[in-house]
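We begin with a single chain expressed as structure tokens, specifically the form predicted on its own.
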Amino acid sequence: MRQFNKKFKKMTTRLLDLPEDVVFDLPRITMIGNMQCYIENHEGIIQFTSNKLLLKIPNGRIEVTGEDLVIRTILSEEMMLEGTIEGYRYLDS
């Protein structure tokens, strides 16, 4: 049944020309150089230091690493991170 739901969502997404991040509850990450990172569709902060940010997302976690990291803006599902961003990676739950 789960496979059917996934295939149905994909078909509906293509047919109605909807963004997949909205339909599949995926995070959207926008990087501005290595100085800013805008993350949408997160479920909250798990850990934050000046060198690491760990966010909860629907399918796991996102880890952002860098130096002098500062959260400039945080809303219920969006956040702006600034500093020297070295990278990010997805971690399964």
Contents of the next structure:
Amino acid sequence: MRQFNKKFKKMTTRLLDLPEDVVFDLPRITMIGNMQCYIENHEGIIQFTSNKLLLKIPNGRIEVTGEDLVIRTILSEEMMLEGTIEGYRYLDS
Amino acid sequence: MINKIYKTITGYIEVEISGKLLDVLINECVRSNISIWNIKKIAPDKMRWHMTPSQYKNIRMLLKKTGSRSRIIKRSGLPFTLHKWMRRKFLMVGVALFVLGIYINSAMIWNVEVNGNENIHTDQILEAADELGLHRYQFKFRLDDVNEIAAQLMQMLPDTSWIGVEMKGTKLKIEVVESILKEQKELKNPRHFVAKHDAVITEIFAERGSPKVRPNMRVKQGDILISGVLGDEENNKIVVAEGKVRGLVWYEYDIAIPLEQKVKTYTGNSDSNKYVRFGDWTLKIWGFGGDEFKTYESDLEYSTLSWRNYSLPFGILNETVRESQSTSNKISLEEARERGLQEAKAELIQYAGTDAEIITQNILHQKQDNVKVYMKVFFEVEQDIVVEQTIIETTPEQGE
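Having seen the form predicted on its own, could you give me the form predicted in complex with the partner chain?
After this comes the whole thing, all chains and molecules, with the earlier chain placed first.
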């Protein structure tokens, strides 16, 4: 049933040309060079240090690594991260 | 950018949080709509963030829940700055007084300057200006328009043909153009004209008064030439004698002229020294070990840094030393005599007046030794021989 649900959603997106982050409840990450990272649709911080940010998202977690990381703004669904960002990756998705 | 300005106006605080569950705390804050920003981790169990001061009390519950403690590190923004300034009341009063002082001082006349007057005394103009309120420590806004002041000032000073009043910052300039007045005759006492020297009259012209001598008459020093008393002994009137009397006067001069004339010349060798000077204290810094001159002339040139009329009390002194030598020229007898006569004539003209005319000159006697020529010279000079003598009126009764 879950498999079918996912397939159906994928099909509708393709057919109706909807943005996938809306339909699948995925995070939208915008990066400006390696200086700023804008993350939408997160579900809270799991761990934050000056060189790592672990963020909960609907289907797992995102890990952002870098140096001198500072959370510029944080709201319930979006946040902005600043610093020297080295990379990010998805965990458990 | 706008956000930043807004935050500066409303004010914000920097808070340091220490505890174990910091990440949970951030989430809790976000959930309870407490806006926090610039979150920084400075140690594994310490972080700092910025927040609005009004929400500081709202995080207490959350802190208790997560077992953390908070501390305000910095208060920034306008409300805090104002608060800080308001606490320093005397400083604020000082600032206000300073601004007020500057304003008052710049609204005042500090200097009244008078230019262009020659015959009218500056004090007289200043006094007239003072009556119109133009004086030191007067406020500019209490004065009338400058053109009106100028017109009023002109009425008060009748000897002027134009007055301009100009305000330059705190300086008031009064420009005066004087009207050209007729030359006033100098006042004279009733007087006689008497002879200055023993002389022979050559020319007499009495403008006023009665002439007492004729040309070719011999007069003695002190004789009346033009009398200031008109009429006879019974009916008389005393006037100011005016006129011109010229006569021949004899002069004798003893002249001695050295035959050897010393002339000083420069050899062309020179040397320059430099000194540093502080007040009266001088220190040589340049020009050691130059040639020593036996006879020399030295020029001093002192230069300091200066601005307008003010100069620094120290500077550099330049000394230029020029070697000199004196040579002696022998001159001939003729030349010596010529030179002596020239000197005597110059002296004579200076004594007798510029309108004096040398009629004859005679060398009466001449003597010469090894170094000098001695001469006795006679001059006959036609010159003005008048000197005035005041008439002191005496009533006949008292004269008896």
